[in-house]
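Here you get one chain, nothing else, as structure tokens; it is the form predicted alone.
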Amino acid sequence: MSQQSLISLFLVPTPIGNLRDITLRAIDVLQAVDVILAEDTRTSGILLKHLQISKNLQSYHSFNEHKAVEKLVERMKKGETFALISDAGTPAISDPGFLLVRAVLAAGLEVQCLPGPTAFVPALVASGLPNDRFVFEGFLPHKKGRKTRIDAVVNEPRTLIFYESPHRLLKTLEQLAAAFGGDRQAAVARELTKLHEEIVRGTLIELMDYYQVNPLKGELVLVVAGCTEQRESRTERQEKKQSEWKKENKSRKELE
């Protein structure tokens, strides 16, 4: 690790499911640092045990990061090296990490992020939707600000990527269908790299119908096609789509 001795913080991606997706370089870094910061020490402990890595493991998550950052930077200034890992995927992507990276850089110390697993990349590529340009929206707000966020991307021409929990997926599909129109193409990628990996593709309405009778579990990524309409104004398009979706949804419920 001589070439990396000047780096104080490593961001190390970990597998999103299949433990064999860890890179050789990631293993080298985890073996060499002084401390591993983990979102959930229990989850990360399973991975480290699998890799036969025994290191000082410290909890670092969204509930303690504001208080922990200053002390961690001080320890780095004294020469300790740290690796930050999340439960799965790349740290700071919809997970804690940004505050620490910013503070470490502000202190004049070095940060390095290793390449590795990130759930939205395989979901996007396998969705069949355009992937030359895309927008990663992460998790939508649970309540306040949710509609505002959705309305802000109604006319977005690039492919949209969302993270969502299984118990909120149907609500999200319904809200997106109301805003974008039920005929907008989308894909739901579930349990990527795991035994029960599944990618379901179709319109927002078709996905709603599918998941009403096929309840899901596990981690998922929702990929939605961008807007292709150009002539009508944003307000006209949105009102038209909402009207069409309401009529279609009403007819569908009557048939049920």
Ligand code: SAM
Second form
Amino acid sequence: MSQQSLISLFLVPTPIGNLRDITLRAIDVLQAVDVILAEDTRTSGILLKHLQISKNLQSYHSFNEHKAVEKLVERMKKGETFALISDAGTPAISDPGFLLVRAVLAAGLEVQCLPGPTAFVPALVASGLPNDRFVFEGFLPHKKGRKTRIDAVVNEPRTLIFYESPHRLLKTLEQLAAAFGGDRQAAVARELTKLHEEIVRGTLIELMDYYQVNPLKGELVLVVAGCTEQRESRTERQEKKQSEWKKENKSRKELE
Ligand code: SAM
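So the form predicted alone is up there; where is the form predicted together with this ligand?
Full assembly next; the chain just shown is listed first.
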């Protein structure tokens, strides 16, 4: 723990389902820090009870994040040590944490993130889609900006990873099929590490057909193959059309 004593903030990944997916070092750190910051103190209370760790547990979530950061940094400056945990997986990955990490580093203090559970890595690796290069898109916005985000990755050659809720999956599959073409390969990784873990692989259209008849429950990650043929973007097509038209127009004028 000597090296750890220099660290003010630890980000500690917690299981995404199976409680045995906690590392020995995560347990050491949770036992050693002064305070554990938790997204939901009730959810984390269950895990800590299971690990037989009784600690000062404080709430840190997206609604109090902005307000809490400054006070926490002041406490760290006075020597208190903290571990941040989220409801599941790695804190700050589609979860609160980034603002705190940035503020702690800006104050000249040390941050350490332990390696451990996160949903997108097993989903990507088990999807069978290329994983040498990938783009983590997290959650798409529910309404405003959703189409812009999808359009921005139409020609993306790297594998795409999305977090999605079960009741929005069909809509997302439909929108992605409309933008990318229904023949694009994809995979839905559901309930990872849990009793009903399931990975369904197929084209976007095949997945739509599957989930229209098989009701979807639980948490999921959607992995979509990148664009293999470099399709022309709308702007590229427009630019090409404009330059063709300019050429045509020029030769017509020359003939006149
Ligand atoms: N911090 C987490 C991580 O490291 O993956 C992500 C938190 S985010 C609020 C929750 C989303 O993660 C879910 O909506 C789902 O997309 C994904 N997720 C979490 N646990 C999962 C699981 N066991 N199986 C599949 N997806 C999961």
